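To begin, one chain is listed below as structure tokens, in the form predicted on its own.
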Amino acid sequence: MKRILTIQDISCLGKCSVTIALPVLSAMGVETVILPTALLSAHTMFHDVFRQDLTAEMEKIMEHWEREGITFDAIYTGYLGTEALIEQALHAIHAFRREDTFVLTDPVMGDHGRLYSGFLPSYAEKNLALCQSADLILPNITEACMMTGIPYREDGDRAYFRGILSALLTSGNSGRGKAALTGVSLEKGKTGVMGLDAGNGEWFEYQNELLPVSYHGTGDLFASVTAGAILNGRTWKEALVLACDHTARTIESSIGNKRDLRFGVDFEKTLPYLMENPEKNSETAEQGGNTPHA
């Protein structure tokens, strides 16, 4: 069984971060070890959230693992929250990465053209340094723009998104990694991903139907499914297709539950799809997804 280390917060209320990553990766047959960055009473879309930073505790946890000789097949970073915690994530990658360890980074820090409340431009710069250590980066458009200095546009076209990816991999990954922009719309009523493999210059894009609702935590679901699929032997492009299809399936199954959107997407309902044979759990044609394009 493959073992992954995921580095992100524990939000006790509101499904996101570790509370999505752990069950999703486990359902996909991946042993999941957590390195919590902070303990929150609820995610930050709620008001007056209690937060306990775990920077010092992370150091002690890693020291114990190093004494035990623990290794990981993959390391996956999500929401971190402070520059000190980004440093701790970099330390974990340095300490536990072997030659064949796959590193996936979701540089969670903003959306809709703005950084999340409390983040400064220096936080984006620090995230860029983290992305330099990744084999696959999964920013949304806002996050990629913040890291590259490219102005954010609501009406981006294919050339615009390709420019962002090229700049991101040139400045953030020394031309050796892969990146996929999430939330990319290449035609009206569609959304999905566009990716670039800097090693061979290969482009990739995939689109699903844009559903008329936005749930908290879907980015964490997308990143977790991507990581699990790669550890199950899928290529990065196959993993992105599965993540797109499964996220769309989960959003669709959550529509009409009449709950506050802050409580998150009903990912529990669709876990059985991820527990099936990895060759069967992407139902592209049945879910209305488009054929991937290189």
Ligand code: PXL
Given for the second form:
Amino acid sequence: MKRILTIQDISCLGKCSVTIALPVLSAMGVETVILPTALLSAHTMFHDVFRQDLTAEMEKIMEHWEREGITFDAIYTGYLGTEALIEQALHAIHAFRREDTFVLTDPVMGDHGRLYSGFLPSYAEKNLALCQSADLILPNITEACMMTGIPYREDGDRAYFRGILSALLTSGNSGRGKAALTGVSLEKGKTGVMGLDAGNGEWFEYQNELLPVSYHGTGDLFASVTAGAILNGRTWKEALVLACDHTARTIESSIGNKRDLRFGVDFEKTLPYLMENPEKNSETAEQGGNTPHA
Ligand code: PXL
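Now that you have shown the form predicted on its own, what about the form predicted together with the named molecule?
Below is the entire complex, every chain and molecule, led by the chain shown above.
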């Protein structure tokens, strides 16, 4: 069984980060180890949240694992919260990455052209350093703009998105990374991803129907499915297609729930799709979405 380390917060209320990553990755047959960055009474879209930073505790947890000689097949970082916590994530990558460990980073810090509350521009700079250590990064348009200094546009076209991806990967130091920009609309009424593999210059795009509702935590669902699919042997493009289709399917099956969107999507209902074998998943993906473009 493949083993992944996920580094992100535990938000007790409001499905996101670890409360999505653990069940999703487990359903996909991946052993999931958590390194919590902070404990919050609820994610930060709620008000007056209780928050306990775990920077010092992370140190102790990592020291123990180092004594045990633990390594991981993949490391997936999500919401971190402070620059010191990004530093800890970089430390974990350095300590537990083997040559073949796949590192996936979702530089969670903003949406709709703005950083989430509490984040300063220097947080974006630090997040760029983290992204430069990753094999695949999954920023949304806001996050990619914050990291590259490119002005955010609501109405970007293909050339705009390509410019962002090129800037993101050329500001990296590895030259072999891949990036997939999420929340990209290339056609009215559609949404999806655009990707670039800096190693071979290959572009990728995939679109689904845009659903008229924005639940919290869908980015974490998307990243978790991508990570699980890659560990199950999919290519990065196949993993992104599955993640797009699965996220769309989950939003669709949540629409009737009539709850505050901050509580998140009903990802529990669609977990069985992820438990099917990989062949079955890709059949479902092909039927559910549009043809991916290389
Ligand atoms: O879903 C991203 C996320 C994760 N964790 C916390 C958050 C957010 C987004 O706002 O606040 C604590």
